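Single chain ahead, by itself, as structure tokens, in the form predicted alone.
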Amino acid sequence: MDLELTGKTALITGASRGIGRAIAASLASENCNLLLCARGAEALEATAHELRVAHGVRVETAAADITQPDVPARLVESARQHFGSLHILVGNAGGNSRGRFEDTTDEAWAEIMDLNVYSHLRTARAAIPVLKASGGGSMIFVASIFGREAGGAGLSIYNTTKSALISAAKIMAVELGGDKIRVNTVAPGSIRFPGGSWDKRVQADPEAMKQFVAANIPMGRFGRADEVADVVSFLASARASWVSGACLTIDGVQSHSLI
């Protein structure tokens, strides 16, 4: 299936590893030009070089901390200057701070709210005028199944931020539909990739992780980053032209939400 993404420009945050890197690779394989953002310059440039060689697309990088208030607008402007337009925004940057709710601090809440919510909202606000000027486009934010249902003890901050991201994206979709800008979220379950938290847990205690999978994931394995990435590419494309305001679960039947 031709996703009709050739020549489109995508801005991806959290793009140097894991799901973000896989999203970059998937969009590059569809002939998108890319602006990749992450904190680590070396890993970011290595990803960019790999994608240039493999797919022959233009890839620019911006090593920056997306939580800094001035960075989102600078990223969008960089995309406009390099490519003349912007069609796709993928907000993938994110993190977690575990702990019992009664032990959490204002500082811990603020840190993860900045990373998981405010950075995406700032980038979206900056991107909207450029997307409008490009004739419309698509914004996709990487949330979590734990934004759709309870994530368990120790995850009050994470759960709240991912729920907020899904909610904000829904309202953005309502407001921007008339501008031909679609806004969606994806909700991955337990995704294993090299260096990621699930990969580290598997290496530390493989037997416990086998038991976890057997008890929690009916499809019998962890998900892969490319399986999330390909759904994001579909949502970014004209093939998903009637999909907006949605949250697509990508979890091997791990979650329990009915909606």
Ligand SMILES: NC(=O)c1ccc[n+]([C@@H]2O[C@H](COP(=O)([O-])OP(=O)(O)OC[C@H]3O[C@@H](n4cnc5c(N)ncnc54)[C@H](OP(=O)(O)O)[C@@H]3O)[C@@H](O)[C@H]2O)c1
Second form
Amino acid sequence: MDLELTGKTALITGASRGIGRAIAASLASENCNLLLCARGAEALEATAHELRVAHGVRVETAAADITQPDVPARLVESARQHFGSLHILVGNAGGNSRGRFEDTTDEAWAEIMDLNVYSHLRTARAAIPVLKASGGGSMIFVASIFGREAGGAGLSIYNTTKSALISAAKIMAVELGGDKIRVNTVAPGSIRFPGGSWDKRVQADPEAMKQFVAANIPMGRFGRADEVADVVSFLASARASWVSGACLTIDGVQSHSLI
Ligand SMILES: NC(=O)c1ccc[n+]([C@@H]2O[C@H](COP(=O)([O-])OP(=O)(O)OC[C@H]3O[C@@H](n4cnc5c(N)ncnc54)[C@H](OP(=O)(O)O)[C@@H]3O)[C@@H](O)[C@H]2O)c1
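Mind pulling up the form predicted in complex with this ligand next to the form predicted alone we just looked at?
Okay, now the whole complex, with that chain kicking things off.
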């Protein structure tokens, strides 16, 4: 299947490790040129270097905190200056703040709203004119199964922000359909990669995590970052030309939602 991504340009936030890095690798393997963003410059440049060597594509970096209100527009402008166009935006940066709702603070809510919601809204707003000028494109935001259904105690902030992201993307898809801009979200389940949050939990308590997997993931293992990344590349591609406003679960049947 030809994804027709050769020569396309993509901006990926949160791209130095984990799922974002896997998305960058997947798009690079499809011959996309990339602008990668994360805060830590060293890990970001190491990722970029590896992808240039492995795939022979152009990979630019921007070490910046996506929650700073001026950063999203600067990123999009940087992509435009480097490549002259932008076809794909992947809003992947995200995080969690666990705690019982009654103990949460305005500061904790604001921090994760900035990272999981506002950063993506600002990047999308900045990207839309450039995507239009490039003849259309695809925006994909990385949400979570816990944006589609209740994640349980301690996840009020995470759950709320991921649901908000899915909702906003759906409305963007409605408004941008006529501009040949597709907007989708993906909802990963528990994804394990070296150094990631699930990997740390497995290292800390392997037996408890074995039981967690047995009880919660019918396919019997954690997901891999590349399994999320390949779905994102599909959504970015011409093969998903009739897919917009969707939220695809990538979870080995971990979630329970029927829709
Ligand atoms: N892993 C899972 O099981 C799972 C499941 C469902 C959904 N997700 C979602 O998938 C996305 C990626 O998750 P992950 O597990 O791969 O995360 P991760 O390992 O924590 O990596 C996050 C990436 O985002 C960057 N980042 C974090 N804060 C940033 C900021 N303020 N500005 C710019 N870059 C920032 C990080 O680099 P720096 O720290 O250097 O900035 C890193 O490259 C998140 O939205 C997460 O909610 C993950």
